[in-house]
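What follows is a single chain, given as structure tokens, in the form predicted alone.
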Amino acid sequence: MNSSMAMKLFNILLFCTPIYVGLTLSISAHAGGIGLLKKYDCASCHALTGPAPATLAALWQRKGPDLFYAGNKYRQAWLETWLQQPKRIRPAGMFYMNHIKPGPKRNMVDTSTLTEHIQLNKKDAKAIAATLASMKTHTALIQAEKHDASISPGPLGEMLFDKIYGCMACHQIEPGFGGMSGTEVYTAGKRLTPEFMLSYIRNPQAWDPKIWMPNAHLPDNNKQKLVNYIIKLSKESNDE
């Protein structure tokens, strides 16, 4: 081998080595995350592989949100933070009727029937969040959406959410204000990607065939207003 060829080979190796090392570390981290998902028995409450429940009977058995499309749904930074300091985002758990009791004004959450999520250390939370971020089933649904942050929700945002589409019957826009059968929305802008919110509002059943959230067939402009209203709520909320 002459000196010119040797130099070319050296340059190729010099260029490729960081890529190889980075890829190796990425694969290693992903494998570590998979191992941690098994260690903490996450599959006992969450579906890590699809599909979503196809029958109501299967839906009733769900203990936690499906995670096989977590990378298209959640913001990775939020996942990492939440796993270290988990806070309930469904006031009444996955299924409202399983966790309520009679109260002086209306049905109240029976907290004795709810279980707390395990709290992870920073290292494990980071590894699991990275692995969940790689789970991107239904990517075509995400790619079909384009979030327009320039569309202001204005005063119409809350009216759309509450009066016109009735979302507040199931979702809270601040602690204690709104329904309890769905997830809180005042932290959703920090938790969910805008494209997922747009797609889920467009057609909830495309993600979760038996879910009870209705498809209201919203005009595109109103979907943008709703998503930007939810993001605005998250910016105003003190709840991380």
Contents of the next structure:
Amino acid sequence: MNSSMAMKLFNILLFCTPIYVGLTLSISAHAGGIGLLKKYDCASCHALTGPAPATLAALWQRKGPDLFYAGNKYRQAWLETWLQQPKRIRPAGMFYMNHIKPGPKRNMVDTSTLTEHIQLNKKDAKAIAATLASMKTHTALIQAEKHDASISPGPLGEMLFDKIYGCMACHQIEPGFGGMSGTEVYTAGKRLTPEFMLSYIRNPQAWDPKIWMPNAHLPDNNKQKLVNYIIKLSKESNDE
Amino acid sequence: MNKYLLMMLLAITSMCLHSPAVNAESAKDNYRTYCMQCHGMTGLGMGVNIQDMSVQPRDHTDAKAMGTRTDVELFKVIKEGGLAISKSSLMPPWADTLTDQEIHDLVKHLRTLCNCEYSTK
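Shown: the form predicted alone; wanted: the form predicted together with the partner chain:
Below: every chain and molecule of the assembly, starting with the one above.
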């Protein structure tokens, strides 16, 4: 082997080694994540394989969000942070009817029925987040969307959310303000991919056939404004 | 050849059996899932969501108010939302969630809650 060939070989090794190490670490973290999903018994509350509930009876029994499309839905960095410091996202739990009681002026959330999510250490949170990020059964729905961050929501964003489409009836736009039966939206921009938000607003039933979020048939431009409004809310909010 | 054909048929049958078909539900169960979040556990309009609403949801047990609506109007407002009958946009359209038959069943359910029919009086 002459010196030129040796140099080429060295360069190839130099280039490939980080890729190999990176791939090995990624595969090993992913394999570790699958083991951790079992260790923490995540499947006792979350569906790790589809499809989503096709009957109301099945919907009512769901204890946590479906995770078989977690990689299409969540931002991996958010997953990693949240798993270390879990905080309630749905004020009235997974299915609100399982967690409300009569009250003097309106039905109230019965907090005694709500349970906390398990808290993970940094290493396990990172491994599980990597595994969840690889679970992408609904990539076709995501690929049908194109987020345009340049469309400013302006003052119309809040108007669309509160008045025109009435989203605030079920969702909170700041802590303690808005509806209780949906997920809080003031953290959604940090939690969810823009393409997921666009797709879910376009057709909630394509993701979850029996979900209690209706399809309001928003025009594309308003959908972009709404998603950019939600992202703006997240930037204004200090909550993770 | 026949063996492969049989395997393909079995695979197709299996896929059909496992497809996420959406089932028709009873009006009572649909009301519990989709309506009670705003109209309340007993239909009084006192749902868990109402605290910050600019327009309060209809009390479905109010025979006088419910009696002013025809069955056609009730069907329309459930299917197309409040704006379709010049009411609040906070009442959303359920056309993509419920079948027409399920909406007709819900209209009948509303009539049992208010114990009323449409009246011009």
